[in-house]
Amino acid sequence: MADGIDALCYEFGAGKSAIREQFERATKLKESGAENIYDFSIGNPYVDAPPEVNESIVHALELPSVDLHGYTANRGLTYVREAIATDLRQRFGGNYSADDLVLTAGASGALTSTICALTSPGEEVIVLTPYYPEYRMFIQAWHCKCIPVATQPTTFQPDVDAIERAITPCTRMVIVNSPNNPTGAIYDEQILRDLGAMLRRKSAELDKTIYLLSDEPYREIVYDGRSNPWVAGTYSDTIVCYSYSKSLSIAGERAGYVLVPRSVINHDRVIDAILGAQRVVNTIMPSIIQRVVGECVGAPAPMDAYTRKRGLIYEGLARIGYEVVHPDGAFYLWMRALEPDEDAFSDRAFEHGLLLVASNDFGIGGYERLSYCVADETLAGCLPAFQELWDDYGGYTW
């Protein structure tokens, strides 16, 4: 008997991401009282939110209840959008205004609304491997095809020639993510400019707009004096999706936005389409959190804490002998597994209390992702377990 359940939605719900599976596995172990569990599964910041966040919540609570808890416009409060636009103008130039912004429930809400608004069933969206696993779901939900394209080996920078070869008459969008989850790579500005030049040429050749969707939840988390290129400055048809989850340590509050620069073709129609998608998927930022963002737009990310955490885990694993990519941004470590089967290695690591995320969910084999936005005690305490795991294998087997 047909049950009327959508097969794709069932697949999304029943087939949880590897990240969530490991996170829930670790949660159950901790709740059962298990000790020496080192959970590196999920990017949930273990750093206090800046004091401005709690202060802004107190200020918000002083508002009349009907204002605080009432509906806002679908695109968000005007003064909050203007505060964000002012910050963007001061940092990156451009003529951004409140009318170019839509507030969303985190970067995920921004991404899925934008993909919903700017694609049609059967079109193709290019993602760069390794990529954030949810991209696949966001793309397939709107009956589009997710097209993976490998980045350059060892550097994990975009391969512009490979992206060009993947473009077809069905291509509608390319997604970039810098600083990158999971590798920590910051994309080179000249490579992004070369990508923009190629997309302009291909758009003209195919007589269609190919959008560049820049996913930037880790924009503020960069190390060693580096800066993340302003992707919207490299290609006119760039849509920016952002989240305050990481920079303000408020992941559970789901605070983000979509920026549609004036340079985007049919700017007003694009904004209206995204607002229509907001009505469909209801990814509107909650009222109280809008007010928090309005007061905390310029608050800096806790880089001293993340720099310390990066040093603890990167240097510790490198001393043991693990091959790890040195992250220039974000808070993930990309580590080559000790055997070619990343799932088998992840299972073996679990026997030592280490919860790692196998790389196949990111569209590539042979690696593990570690999220090091955890307690310093976890980062220091896990190293003996990693040493035991290394000794079990006797080092790399491939």
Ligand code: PLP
Second form
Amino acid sequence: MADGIDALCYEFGAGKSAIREQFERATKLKESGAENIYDFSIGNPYVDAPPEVNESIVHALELPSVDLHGYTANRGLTYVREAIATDLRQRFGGNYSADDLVLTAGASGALTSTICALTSPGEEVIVLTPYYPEYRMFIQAWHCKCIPVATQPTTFQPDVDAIERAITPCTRMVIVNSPNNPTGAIYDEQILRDLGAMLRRKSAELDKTIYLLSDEPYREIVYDGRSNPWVAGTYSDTIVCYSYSKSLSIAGERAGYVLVPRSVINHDRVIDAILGAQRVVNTIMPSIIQRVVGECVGAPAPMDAYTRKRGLIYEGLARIGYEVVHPDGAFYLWMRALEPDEDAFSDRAFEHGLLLVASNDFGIGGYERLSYCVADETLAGCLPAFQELWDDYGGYTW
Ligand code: PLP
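For comparison with the form predicted alone, please write out the form predicted in complex with the ligand.
All chains and molecules follow, beginning with the one already shown.
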């Protein structure tokens, strides 16, 4: 008998992501008392939130209950959006205002509302491999096609010619993510400008707007004083999706936003469509967390901690002989597997207590992702296990 279960929703729920599978595997092992488990699966910041976060929660608790716990406007409290807009203007120039912002439940809420609002069933959304696996779900949920396009080998920078070749009359959007999860690459400003110029030309040629969606949860997590280009400054039809999960270490609180710059064509209609999508999927930022964001906008990311963690794992693995991409941003290490079958490699790593995420979920083969926002002891303690794994294989087999 037909049970009415939606096939896509079922697939998303029953088929867990490789990241979650490894995370749950590690959690079960730890709960059963197993020792020497090195869990590099999930990007859950293991760095304290800045003191301002807890202080602002205490301030919020002083508000009258009906104000604090009542509904807010769907787009978020005005003073919070004003604080964010001021911060953006100070850092990136532009004329951003509260009216350009919609507060959301994390970047996930921002991404899914934006894709819902700006696509029609059957349209295509281009993602660059290796890509954050949830994009596939956010795109397919709205009956659009996820079109993977390879980045440049070794640098993992966007390949503008390859993106152009993938554009068809059905293309509606290109998603970029810099600093990148999983490679740690920061996209080069000139390449972004070339991408913008190409999208402008293709939009005119196809007589439709092709949006650039810039997913920026790691915007502030940038090493060695490198600069991180402001993507919205390179193409007028850029929509920015942001998250406080990583910069403030508050991933469980669900805080993010969509920024629709004034330069975006039909700006007000775009904002209204995103608000409409939000009503449907209800990705509104919780009231108390809006107030936290209002007080913590501009708090610096904990770069000392992440720089130390990057050094421990990157140098440790490179010393053994692993081919690892030096991350310029975010907190992931992208490592070439010792054998071409990345699933077989992560199973073998698991035998040594190492929980890595195989690259096929990110749209390419032969790599593993390590999330190094974990305890320093894990980063130092795992190296003997990585050495044993290396010795098991006798180094690279391919
Ligand atoms: N985009 C990328 C590239 C991410 O890595 C993540 C989370 O890890 C997200 C979006 C979702 O972030 P949020 O926790 O704000 O929903």
